[in-house]
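This document starts with one chain, in the form predicted on its own, laid out as structure tokens.
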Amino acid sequence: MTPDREGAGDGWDADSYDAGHTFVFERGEAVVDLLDPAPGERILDVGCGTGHLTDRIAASGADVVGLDASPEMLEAARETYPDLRFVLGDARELPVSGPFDAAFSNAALHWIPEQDAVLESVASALRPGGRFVAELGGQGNVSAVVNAVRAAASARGYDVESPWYFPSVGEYATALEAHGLEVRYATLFDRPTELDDGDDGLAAWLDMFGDDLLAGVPDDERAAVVAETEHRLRDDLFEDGTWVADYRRLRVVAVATPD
């Protein structure tokens, strides 16, 4: 399932999307089984990307609706899936209409900062006892990732900032209460993740993710702060020429609240 990136410079590469970081929605699996979808339910897909897991919640007979903000992924998506339905929207506005009763999402919200956006539109599409089941990335995610990568481009003069959203159990906690989704499970983990194309695995991560991470880094300097990230974390994360990255994920129950 791709980020849903508001805000972010660059359109997605769907085919390179599908073709090289399958694990996103192989390891988001897990997260629809937390979901547990059921035949004739009406469920919202957050950030759907190219619909891989969209399918797999409308094969329990759910009605399942995908929404991301990205047209290239959505293009790849229907081509793939065209009995579905997909639409482009943000996450902070949400171009459908609810009630839902359920609503989904798989790494994609750690994309948005303004979350109170977000909860505050999922929670008002859902119906009265409607659940949000989430993952995403939390606190500590790819963080080794993020200070190599800082640490190479300030060596060169540049300064990088992270431009993903990680909260705690606690802050994310107390957000979605906030919007009424009531709390009934939350969870931070350690989820080492290796990343496909052997010893070219990290660069294309970064190729594919790290866009915004490295936005202050002028374009013809990016290879070099690469390879100079690369180095920093080979001793760690280089493990039998696979790059395992340091993911940590939150994952989250919440049931909308009558008002």
Given for the second form:
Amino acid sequence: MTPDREGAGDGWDADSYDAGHTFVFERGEAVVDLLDPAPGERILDVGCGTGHLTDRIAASGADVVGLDASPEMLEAARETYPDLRFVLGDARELPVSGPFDAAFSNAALHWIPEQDAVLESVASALRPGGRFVAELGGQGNVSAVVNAVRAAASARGYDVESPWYFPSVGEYATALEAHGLEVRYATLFDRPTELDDGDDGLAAWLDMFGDDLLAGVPDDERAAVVAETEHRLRDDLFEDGTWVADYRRLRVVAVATPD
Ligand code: BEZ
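Having looked at the form predicted on its own, could you now put up the form predicted in complex with benzoic acid (BEZ)?
Below, the chain from earlier opens the complete complex, with every other chain and molecule after it.
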């Protein structure tokens, strides 16, 4: 799921995302609980992907708009939830007019290095007192995976850079405050995450999410780098037939202060 990946409409496979990575929205239900949506509230779901959590928010009676930068994801969301409103757009320049009572985001914002632009546009879409409830990858998220990919690529002469934004509590709280969002809750926690697909789980995860990470590896070398990555990680991250990725989540609640 991504709201702002460069070149929107660029190969997100919504079917495979829904079939093979259900943990993304299943685990996100706890973030909806934290949002605690109420009937009649206007809520923006930033980076809604295939819309499952948008639907969970709507079930509360809230008036919710799902936003995503991927046409493929939105097409799937609209097909599954024809009664909900989904808008194609960039979280750095929200194409929907507020004010919203709340903005919500799960597992999307770490795709956007320009987080200041996101927070600026989220803050300006909220009414004074409106809340921002979000979860994203936090500092150290999937670092074992990234380090193993880097080592495997480097052994073949290729450089790998993490494309993701995984802030610490301090860094993110500072950014929130800089945009008039008062931090009421912020926590960073380990959340080891079982990947679907058994022995193929890590390769499937890299296939779904790793294009930018593996951008420096030529296509015809990619399978070898993935195999070497699996080899390096198997002792630590493969348990009882399942890959368990070293996810770390940053979860925040912040409130828009009056200008
Ligand atoms: C995450 O949800 O933490 C995540 C998903 C895909 C790539 C990187 C991080």
